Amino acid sequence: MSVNPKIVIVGCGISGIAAAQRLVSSGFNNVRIVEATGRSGGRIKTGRLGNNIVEIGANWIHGPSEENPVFCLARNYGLLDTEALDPVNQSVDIAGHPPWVPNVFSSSGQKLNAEDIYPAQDMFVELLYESSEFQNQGGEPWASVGDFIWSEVPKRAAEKWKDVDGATRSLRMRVINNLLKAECCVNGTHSMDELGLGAYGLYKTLPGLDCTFPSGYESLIKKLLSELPNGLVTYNRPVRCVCWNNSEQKEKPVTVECDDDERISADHVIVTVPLGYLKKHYSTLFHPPLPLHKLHSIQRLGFGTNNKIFVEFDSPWWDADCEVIYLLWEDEDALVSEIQDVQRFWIKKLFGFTVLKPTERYGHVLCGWIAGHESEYMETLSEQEVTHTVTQLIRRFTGNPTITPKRVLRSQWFHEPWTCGSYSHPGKGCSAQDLENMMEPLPTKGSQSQPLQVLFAGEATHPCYFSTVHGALLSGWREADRLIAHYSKSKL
């Protein structure tokens, strides 16, 4: 076995590059990144709009704690303010749902006291906290989130709201519509429906209050990249297949087919291509396939689709201590399942905006979420059908016709052929098992072919923190350490 093994990683987003750097620091000095696009960072996405910097893509450290890796990386590099550093903020836990001060608008134009909707807001957050104990007790006795919630609120509202009008009753049930489509959001799935109630609690959790990059998180990226041997990273470079196990034991097992036919042999390859990608391109991209459990385990891991509207204007509409904006629709005060008309209607499972902050740094920018099949369907509307469609939903809410926004930006995932949407959930009938099957290398135990060939990394291989980027790090670092200890081994 070679001492200097040829190490070729597919896809330079957080985790191909952090590979990239333990190996390199671990002294192999034959790796290669491999990228499809011209850039860096993958989901990882830093943009403009006018003079703002905003995020296309990551948006958060969630969880800016110790334990995060991604916070640890930002601190030490100097990329954090002086807030996001703040001891206080680093142990407060918000267990995934951040405390942020509301406006709340109606369809008819009218302004909502934010009072009004924290009763709907601890009964969803209960029953989220419900959903995620399943995993704990081994089983599933509904289909999916989803299912477990509309079977609950029913009760629920019947047993702990008995005393309130109905329209404060009807209120209450718009307020648990429009949550769902936030939860939506942060889980990048079309509907809670699709979400295993089993798996839901996979995901951990860690402490602090979300933090954002003055900068950019590109500014990440590129201090990343800066440690990195220069022509490490090869641009524009797709991989059409990775072809491993060869049985005719040649000097290096794997060879990594490119578009262009440039052939590169290898003793290991990491690929840390998005599960999207994965899920549409598995059947050509390996060869021999990939065995039957890791192909399933892919199909049932669900990656979904959520984007961002950015709005930005000349003046406030909402008040000066607002973070989040929620609009609730009037005629939405039953369980809502399905949005019939997506091409009509499609702008209500938008379920509101995040404002940019701090106001001195980014001026008047709202940030609006939209998942699933209606935020796929808007990405195929030009930014004008975009900006026409929101300025009239704002008009609407506010009660104001002259409303105006002054620039429009959005993102669009789901037509990103590299990645095929935002990032990975426990879809119904998955289990850890699933997660253990993603991040096994080919070939598996028991083969009498050179071990590690191909190692799989990305942010939905991550057993407990899939869907963030310290998941999508940790992970490179993890199939890094499984080859720098198998050559450890080896020399033994």
Second form
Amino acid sequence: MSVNPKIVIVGCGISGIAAAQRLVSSGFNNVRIVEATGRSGGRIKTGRLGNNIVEIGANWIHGPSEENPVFCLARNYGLLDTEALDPVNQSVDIAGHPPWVPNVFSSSGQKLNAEDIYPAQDMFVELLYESSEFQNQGGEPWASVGDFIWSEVPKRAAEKWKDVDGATRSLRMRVINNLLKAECCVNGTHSMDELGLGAYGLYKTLPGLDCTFPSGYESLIKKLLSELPNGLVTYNRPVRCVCWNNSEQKEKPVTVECDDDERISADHVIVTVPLGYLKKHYSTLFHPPLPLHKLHSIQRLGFGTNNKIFVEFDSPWWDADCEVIYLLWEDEDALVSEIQDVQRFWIKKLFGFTVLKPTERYGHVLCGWIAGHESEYMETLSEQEVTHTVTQLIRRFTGNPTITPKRVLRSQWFHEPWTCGSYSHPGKGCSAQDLENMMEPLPTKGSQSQPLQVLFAGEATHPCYFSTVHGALLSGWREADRLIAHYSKSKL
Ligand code: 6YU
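If the one shown is the form predicted on its own, what is the structure of the form predicted in complex with FAD-MDL72527 adduct (6YU)?
Next comes the full complex, and the chain you just saw is listed first.
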């Protein structure tokens, strides 16, 4: 057993950086991060739209309160504004934020009364809450959250809305369809039918009103990196294969092979690549291959696409207090399972826009949200095509043929080769065991070989905060602590 073990971390997203920071601050000085791209941060990526900062990846600190390590770090580094630091903000426990103030438009070019959407919104929120409860009850009647919602909406509508007229009922169904699209964005899934009902409740929220970084999420990455020794990260060095259980090399049982043929011998490797990348490359990334139970969990867990389309205007066409703009399609007054003809109608999957606030900081910028295969198709179009389609959409829904965006910028997470999508969700048939399997180090328990050769971190390995920055950060610390505990035990 080496006294100064060589530890290689694959990936310089927040989980890789967190692992390195914890190891280095505990006295491990033979640590190296190998990153495929030319930058740090991975899915934390701050960009610019004209003079404005925009978040291409992660947006919010979800649940900014004492239990959230991202909030604590950001506060300690002085990266948050006074509102986020207000203790009242931290104590509000409503899973994110109160319902946004909406402006609602229909595809016939009318602005609707915001109150008209509330009954459908209430029913939808109730159904999501019930979806998260199944796990605790020890059994679920449907395989997916989508199946559950689809079976319940007609029953509850018939019961609760029996006295409302046909037009109102149709409007409410359009709202449900819209909220389903929005929920696909939240969960990073193509359809709610892909989200396992039994595992939906595994995701846990923290108290605190979601907040943002005034200078961009990447300001956190910069601060964390500034505390690591110079030269610890090697950029533009994709890892091709992690060869473990290396019988020829007793001292260093793992070899990390890079695309440029560099071979790095190590005692331990912490793999933090996204689940999307793992799903695509598991067969070549590990030698010997991953154990079957781990592979099956990689396949069962979902990893979908959620993209943003930022649109800047010279002046707002929405109300001053508006926080979200919902777009309701007239023809979606029955539950819509799939958008037909994705190439022509991909834009129908965009549920609407959130308004970037405060205006003094961001200007008149909207963020459109689109998930799933339609989002993946959008990525293949030119920027001009996306701009044209979004302009037509806004003109149609507002009934104003002169509205013209100043600038448009979209994310392309599915075609990002080292990410292959946006974030993870529990797929159909998933359970807590799958997340346990994701984080299980190699070789697995009971093997005679040197332990803890390959460890796994990253958002998709956190048992209840998967899909978030705080989940990723905690997973990096967890794997660093595993090694620290291992060496402190072996010293005794
Ligand atoms: C959050 C939010 N948020 C929006 C969008 C996205 C994400 N998230 P990384 O990928 O960062 O790092 C891996 C590195 O590995 C990377 O640098 C690669 O280049 C490198 N690599 C890969 N292959 C390699 C190889 N072969 N060799 C070497 N290097 C290699 N999270 O807290 N707040 O607002 C959002 C959002 C559009 C894309 C988000 C948000 C997710 C986070 O960004 C993400 O989890 C972490 O940054 C991941 O860090 P990492 O280190 O693990 O990987 C049931 C139920 C579910 C309910 N879900 C609730 C949804 C909550 C999530 N909300 C998201 C919403 C937004 C808007």
